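Okay, so here's just one chain, in structure tokens, the form predicted alone.
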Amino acid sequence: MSRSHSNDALLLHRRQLLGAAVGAAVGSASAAIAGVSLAAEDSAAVRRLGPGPSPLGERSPFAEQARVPAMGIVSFTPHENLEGTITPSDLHFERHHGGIPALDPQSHELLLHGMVERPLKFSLTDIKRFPSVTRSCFIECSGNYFPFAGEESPPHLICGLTSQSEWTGVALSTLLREAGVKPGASWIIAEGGDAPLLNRSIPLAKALDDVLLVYAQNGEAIRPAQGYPMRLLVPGWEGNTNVKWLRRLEITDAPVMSRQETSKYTEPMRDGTIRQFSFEVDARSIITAPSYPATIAKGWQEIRGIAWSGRGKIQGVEVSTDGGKTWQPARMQGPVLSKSHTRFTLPWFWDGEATELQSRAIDETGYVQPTLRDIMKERGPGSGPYHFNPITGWLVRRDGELRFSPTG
């Protein structure tokens, strides 16, 4: 037999062996699933003719648990049910002072006046003629801490008053240049079109920096509960300054000292002073999974959560799986954006013993999220509920059930 014929025979022999092996594997797999079939409801569902396209998409009825829970005058973002960093528009937290006004964009106007060369009025159509800006940014209520939360509290009851959207609008500095700010001006009074005409004072320097007047959220018009037809977006600052249903901007040389910045949104300190105009949101994080009411099994878990800071980017997140005795760096999912929620994860093997999971955020200024004890060293016993950002945790019981731990 020639060398060529010999090689052909050897190649054929190998192919036969490979074919036999594949056939055996397929036969083995077939044997392994013999007698196993799809669930009856699954088979019926795939053969049933469903509805066609609809004008407005809806969630699966099996995902209804993702709806926003509401309590009193607020509704929360259910972080434990969400993935990624963008909050669906209808799951954005809500906090109102006089209900949600129904404003018609055909008649609604924004007045820009005060210490300006040219007082101006803008309709929504006028606003949209200016160059647009889009950015992702969180908004957080400064009262996003609930010390009364008990052990059976999911993440949304711990810090569900923060949400993140992709916002589109116009830079406020563009409108200010259009009106011409007079020398000596140093503040802006922003007023909303709700029942109490809620207003807040914002330093002019911030307004000229990164404040936006926005009209779109996550690719569509802002929802009524979020300020339709237009609102302020004040990146990194407490939610109350992000005035919704915006109707008036007055340029002044002093803050207005309204109810919302005197009797409200101030913090008593231990030395007897009152901290006022504490605008920036401090760095914070929370583990969203595993968390109450989940039950875990012994073995590998992925710890997941979100971190954010009003002072810029999150530099890092550390996670403790032993109640704060030791810490290890978590992996941050990109892109890590300034003044935005950042996802973090950490693989963890649970050995079945009772423990506590905690997280702490570090932002690009070097600020480290504190414990509640550290915060109270600076605050008086009557301080609260604004600007609390303590480390919080989840107690893991031996049966795998989790409970909220407020002390961190």
Contents of the next structure:
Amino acid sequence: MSRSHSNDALLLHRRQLLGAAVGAAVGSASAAIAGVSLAAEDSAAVRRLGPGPSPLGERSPFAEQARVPAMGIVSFTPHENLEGTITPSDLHFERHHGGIPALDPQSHELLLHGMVERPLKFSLTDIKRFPSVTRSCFIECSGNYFPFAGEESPPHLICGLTSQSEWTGVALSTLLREAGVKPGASWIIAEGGDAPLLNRSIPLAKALDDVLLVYAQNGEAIRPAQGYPMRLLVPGWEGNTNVKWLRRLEITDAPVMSRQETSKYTEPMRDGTIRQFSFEVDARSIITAPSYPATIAKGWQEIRGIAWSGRGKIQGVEVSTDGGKTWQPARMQGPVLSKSHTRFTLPWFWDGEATELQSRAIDETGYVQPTLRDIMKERGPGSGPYHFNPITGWLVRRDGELRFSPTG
Amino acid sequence: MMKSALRQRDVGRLRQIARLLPALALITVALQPHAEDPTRFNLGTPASTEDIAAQDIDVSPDGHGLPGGGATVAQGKIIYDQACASCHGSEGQGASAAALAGGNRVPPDELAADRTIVHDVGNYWPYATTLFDYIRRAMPFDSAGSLSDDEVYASTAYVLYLNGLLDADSSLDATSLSAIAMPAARYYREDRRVSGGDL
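Coords for the form predicted together with its partner chain, given the form predicted alone:
Every component of the complex follows; first up is the chain already shown.
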């Protein structure tokens, strides 16, 4: 209140200098002092002061955002409402296996032990003193294909369990050097401090290559739902290996064969085997706009989407506007980063006829995003839900409404 | 575009194979600090044997990490009925939580052909030790850590019994648990895909 008073006083001062004739609505208090009548006080032409600065920003009431929780175990990132490549931290997808623990960095420690010269405990303060590394990277749950609303499935049901952040932390190789890895070590077992103490085994070669222990997400402390105070970032590997709320790292010469890497996150295959340690996220893309439930009008549209690969950079995305008959290269928005969501766009003139939009990603290893039919043929018709990355499409109806199409 | 994509695929495959070769060298390279970094920063505090014992509850497939004690299948039924059945069903057939038993003892290709067949401990789990480890770390879901080691042995025994992997009159301890050969173990293969084309 005091702020607006002093503003009024300033305005009044200027107005008095300019003369009473200018005295349109400045508010009743100043009007009384100036002694003029303000006929236009409530006129729509008056530009009132908006609220001033505040401790925390908010979204426009006209552009509210929300994750979409489902099945009691996940919440989806609403890709249909996002642009660019970074997922706002509060919209990062969730998949927890026992809820979000409340960990106090005053008491939380990371234990590093096993085949090391010096078993060590680190506080968050210790971890932050090591040289820091920052990179953008997606994290994707390997079960990321749930079009259970059929043709009325928006992008978040198709791939809402991938999100991208800029992560900051310390290279795991730096921590391992601190502890001194013993000869013969080949695996690292990561364990979270959540209720079920979720644990996964990761080959040491990957841990030394590009795994980070991160404590910041998009410039600030990691959110509790993403692993506060610290988690693993295992670039390009299935979400479950990116253990949140990290409390323990054990260096070993064999995987522990936890439930999360045997009973779950494995794939029964048509050839009679069970595929285990299928860590890498296969290249994938999706058109996020236009998409269900949007409606489009005749004329120019910009087709927009995201593509990503756990094996490196996206080399290109091809878009079809005729249901897969012909394909054309989309424009890639740079910088194209390794193991990161990459935005693609393509201008498209819609003539008002029914058609189908599709996209397919190609990564730097030459992997081409497969069709659903190809995946089923290789793995079996009952396979899933892990590592499903099929080409998907949007049926454009003549009335401009869009519908999900699994294609293939 | 299609054609060029396929050519790229071959290039990518070769590049991936080439990438695997220096994998061993990688370990040494990654352990070299940046020129300006010290070898060690002397951060963190030494972890004692007690610190480690307080946290490390891992059980390996060879039984390493299994505690002493044990229980019978009959004792297991009592624990199971009290602490597990409400979510997993009285016979492990599943309720609010997944089934633990009752799936057909079929090979993976049949599971891959029909998603409605339950993946359970009998047809899908490669190690019985994992069952003990998981129940001890994560179950009961709403009060993980509330069971004593003997109660974990008991409920493990009962779940194995429900899957036809233990007789009704048998018992379970560290030695007998590590000796159980699980039917699905022989199907497990590491993912060996390196690049495009392999689905």
